[in-house]
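One chain comes next, on its own, written as structure tokens: the form predicted on its own.
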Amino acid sequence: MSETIDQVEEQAKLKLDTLRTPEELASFRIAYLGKKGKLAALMEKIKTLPIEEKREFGGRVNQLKNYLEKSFEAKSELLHRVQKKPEFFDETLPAIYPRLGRLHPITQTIREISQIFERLGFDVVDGPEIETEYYNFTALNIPLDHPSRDAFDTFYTEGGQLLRSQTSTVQIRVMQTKKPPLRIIAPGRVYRPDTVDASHSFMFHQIEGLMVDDKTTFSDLKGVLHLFLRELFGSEVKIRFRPHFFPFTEPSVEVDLRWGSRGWLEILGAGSVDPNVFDAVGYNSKQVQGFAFGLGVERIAMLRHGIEDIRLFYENDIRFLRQF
């Protein structure tokens, strides 16, 4: 009798592997689990067995019954899922992978610029975007009644604070807590009430740099900026320094790049730190000297990537951002 059970089980396993359609599944159910099926025939044989054999035989038939029922249900579910597949489903097609995120072009530019200055020995520092008039104006030699203050105007809060209009505020904070020598750059967002157009925004990004010790000269400033701009734009780039005015540096210059058919383009401002700034932070202006510079990150990114409208950086258009 045990051989009969084994034979039914082996036959059922082989049959289950070959089932491919609902019709074949129905035939299997009738043949093995139906009222006149092979499992029912085994159950009938229990009546003919001696008492001492019924218990063992019946237990084995029950095990086979459980196995067949579970296997039948699993096969039914599998065939049901297969039937739901599209008629022309090609299982060899590549899978659809999730799109990977990437850094915003402004962030990429800030990181690249920061890495260049880090190789030159500068530390990257950060500071608050909401500031006081002292850090944004007074300590930077921009008094309330000075005409230059209009160029650095910004947004004010109801509590009398303001959104910084340049990251030079970070330089003041660092000098108040650290003595020379120091080399720092301060990247971050700044705010000015400019009319928004293709080349202006009320919010943009700056990187301001500062170097202070007892022997830094204007020649050092030119050397650092030459190294930086050639690293960023290539060794063949042409650079020009023009006299200019900034309230926090003296003497001051604008730095231009020769840019193809467009001629000379202003790229950043720089100069030797004004002694009044040193006095405001507690440095002895007769014993220390240094230079400072500042550049707009968006301007750099627009030149390098041929972008004509600054507003594209802030619209979060995936079609634009995906190019970087």
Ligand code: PHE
Second form
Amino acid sequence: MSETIDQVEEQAKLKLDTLRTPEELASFRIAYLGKKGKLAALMEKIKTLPIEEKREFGGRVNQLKNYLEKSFEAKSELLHRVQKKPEFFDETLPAIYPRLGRLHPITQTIREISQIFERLGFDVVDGPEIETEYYNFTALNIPLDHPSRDAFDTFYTEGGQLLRSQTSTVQIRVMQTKKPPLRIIAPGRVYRPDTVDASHSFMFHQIEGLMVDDKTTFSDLKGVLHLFLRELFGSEVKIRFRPHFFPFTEPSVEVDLRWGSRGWLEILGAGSVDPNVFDAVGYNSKQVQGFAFGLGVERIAMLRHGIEDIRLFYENDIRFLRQF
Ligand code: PHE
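Moving from the form predicted on its own to the form predicted in complex with the named molecule:
Full assembly next; the chain just shown is listed first.
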């Protein structure tokens, strides 16, 4: 007889552990605690027992009954709480990670390029974005009738100032306040009234470099730029120097980069600083020489990351930005 109590007890305990839904709870209650349930059956049995066994058997059935009722109550309460969704904690869900910010790909590119030049002894300097014609053109040996001075190519402000169209302005400002030897790079925003499309923007970033001392030559320029481009694009990089014209450098070149199936891509402008620029800042153009170069940051970031549309940099779309 008491074996049956043991059996009921064992089955009931196992079953209790598996209960998950209101339906399972209900069927457990019916099967064990209900009027026709297993406990009721054990109770029934008490009547049929001889007096000597009634007491002990009855006591045990009662104990089991109390135990199962309490456990069932606790289990129902637990499941009930779990069913109320907001308080339900599912520890198997993936963790919620805090969103980490990161640097904009243009900032990253500027920093990377700056670090390469810093290792070569260049200082990073800054200058104003609202400039005068003098710094943006005149001191840079750009004649009054040069097309870049045209309102179609430069934003002018009402007070006769302009938004710089190149960071070469910073060269002039630094040379006015410092004597050679000089090694600087000037990263920053520049503005040109270009129609916005996949490769043009009315605002973009440049990095301008300048080195001046008593015997900086064109071959120093070639060496520095080659080293820089190898650092940035890898030691296999193929470049070529193509003759060009800039008012502020003489001789001038454009540097092209070999880019797989796309052939040669223009990547920067450079040259030996024109003596007229040295004269404009009060350097003795017979005693100093130097080189300058300028590059577009977006161009480089687009090449390195395979980005096809410059507008992606400015749209603030987190899905784009978080890839870098
Ligand atoms: N300032 C030139 C440009 O914006 C680039 C450049 C800089 C060329 C320095 C030569 C020397 O296109």
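Positions refer to the first chain, counted from 1. Here the rigid core means the biggest group of C-alpha atoms that line up within 1.5 Å when the two forms are laid on top of each other. None of these values were measured; they are calculated from a predicted model.
Asker: Please check if Ala280 moves between the two forms, taking a CA shift of 2 Å or more relative to the superposed core as movement.
Answerer: No, Ala280 moves less than 2 Å.
Asker: Answer yes if the CA of Gly260 moves 2 Å or more between the two forms after aligning the rigid core, and no otherwise.
Answerer: No, shifts by less than 2 Å.
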